[in-house]
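The chain below stands alone and is given as structure tokens, in the form predicted alone.
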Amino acid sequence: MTIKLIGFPYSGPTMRVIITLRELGLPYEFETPANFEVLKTEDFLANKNPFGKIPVLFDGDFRIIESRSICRYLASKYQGKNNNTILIPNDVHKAGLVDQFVSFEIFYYDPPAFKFVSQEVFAEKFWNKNPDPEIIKQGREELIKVLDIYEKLLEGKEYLNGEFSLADIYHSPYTHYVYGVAKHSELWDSRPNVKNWWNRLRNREAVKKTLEEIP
């Protein structure tokens, strides 16, 4: 059964899925739309994503959209089959905590991180807009508070849940953009636990390879 992923390689959500595929040792085909306009065509809306977004994943005839849902599906179906990587623990308590950290990423970490990414990485390159310093300031203030909490949560742990999981993967793309592309590494490096977590995460083979391939 062939797995096909449709997305843009610089897209954070697409990168989440690529990292998950690689962590699970899954071969896949990758299709990049010719441009953003393709996402709004009748064919794309009818047969790929009715909201006109990427990524989209086909596993044979099965189609699924939304990056975090895709990753969870892949882990649920394939983890432990091609290698020993477990992204969703079998223990119900550990699995619940993975979902908890996923919620932290969605509601607390991702929003301020994306303020940096939207303004300092994407604004000029894709939207022909100048970065908005007020949005960047808001993102910085909000992310500092979140990272202060993460510093405590990561005490004595290698990864968010203790062991590597989907929660860590979800954090990877925008952390890379804010840390390395927008050049705000001091936000992580000034917090030892957060710094060690990110260094450990970005040096995983699947994460490192995916980040290196960003055009």
Contents of the next structure:
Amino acid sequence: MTIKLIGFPYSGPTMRVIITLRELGLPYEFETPANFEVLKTEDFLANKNPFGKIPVLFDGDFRIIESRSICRYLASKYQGKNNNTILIPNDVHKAGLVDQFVSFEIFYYDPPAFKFVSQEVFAEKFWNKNPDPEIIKQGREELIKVLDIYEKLLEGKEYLNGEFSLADIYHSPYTHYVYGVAKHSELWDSRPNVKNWWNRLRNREAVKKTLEEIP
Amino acid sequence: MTVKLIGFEVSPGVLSVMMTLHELGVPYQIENPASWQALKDEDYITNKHPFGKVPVLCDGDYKITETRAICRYLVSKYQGKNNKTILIPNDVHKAGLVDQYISYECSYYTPPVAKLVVEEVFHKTSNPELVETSQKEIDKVLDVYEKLLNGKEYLNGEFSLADLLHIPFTHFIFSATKHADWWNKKPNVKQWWDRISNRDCWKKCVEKIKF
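What I would like now is the form predicted together with the partner chain, since the data block earlier showed the form predicted alone; can you produce it?
Time for the whole complex; same chain goes first.
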């Protein structure tokens, strides 16, 4: 029974799922929609994603959407089956803290990072718009505050919760876009703990391969 | 060792955790910080929440923050221990779909609803432009919910953490704004809201709301 992932290789949420599939050693088929318009068709809305978004994952007949839900499902079902990689700890207290760091990513890290990504990576390329300097400025101010907090959180730790987990995976795509593509590496590199964390993360086989495949 | 919940009984995040504790039959104490401003103090940031937010939960020596993470932790630890209420199914596929609906709440439902509630209910300001854009956005989301609730009592068939997380912000829409009709004009959504807002555990939480 095959796993089928529908998405775009440059989409942050899609990349979260690809990294997770690779970390778990799971084979999968990857299907890329012809263009963005496909996502708004009746068929896509009815049979793939009612919000007209990607990624979408099929595991046999089972369909699931929303990148972090997909990743959690994959970890719950397949963790430990193909290799020893643990993405959600079995201990309920450790798992709780991984969830906490996932929530930090959603509410505090992602929004300012996405301000850079939307303006400096996507605006011209996909939306035919000029980058908005005001949004970039806001993004920078917010992200600096967040990275200062992450610097403390990562003290004495290799990954957010000590050991590698889903929480670290989720941070990868937009960090890469801001660090490597929009070239604001100094935001991470000027903070030793954050610098080491990102270096460690982007050099993981699964992460590296996925980032290299961005067209 | 009693569970200690730190926060204010008006914060929707805190109310979600309270509801979860009630549903699971877990006793708790609530501790109110000195004020909203106190959340930005050095001490609070260092010892409670690095981003200066509520809720925070202490379970013995264990501390966890962030509403949905706290609720999930409570379910993992206590579900089935004090009563038979299931908030996250044991089956991996059903649990996956509950997670999916939690993500709907987080990504699509709560952002526009919260924006409106914060403006009209917490800040008590009137903003007709915001009402107009909110209505469009919320209407689109509720259209999706109307379809997905067809033939179902709850988002994933049975009551789950996903339904629970929608309750607090929606409660403020119904109790303190004039926009309940945006929900009530969609029959499946209306029935779903009536059903989840009439749960005993939610009624207990409503009694504790302190503005």
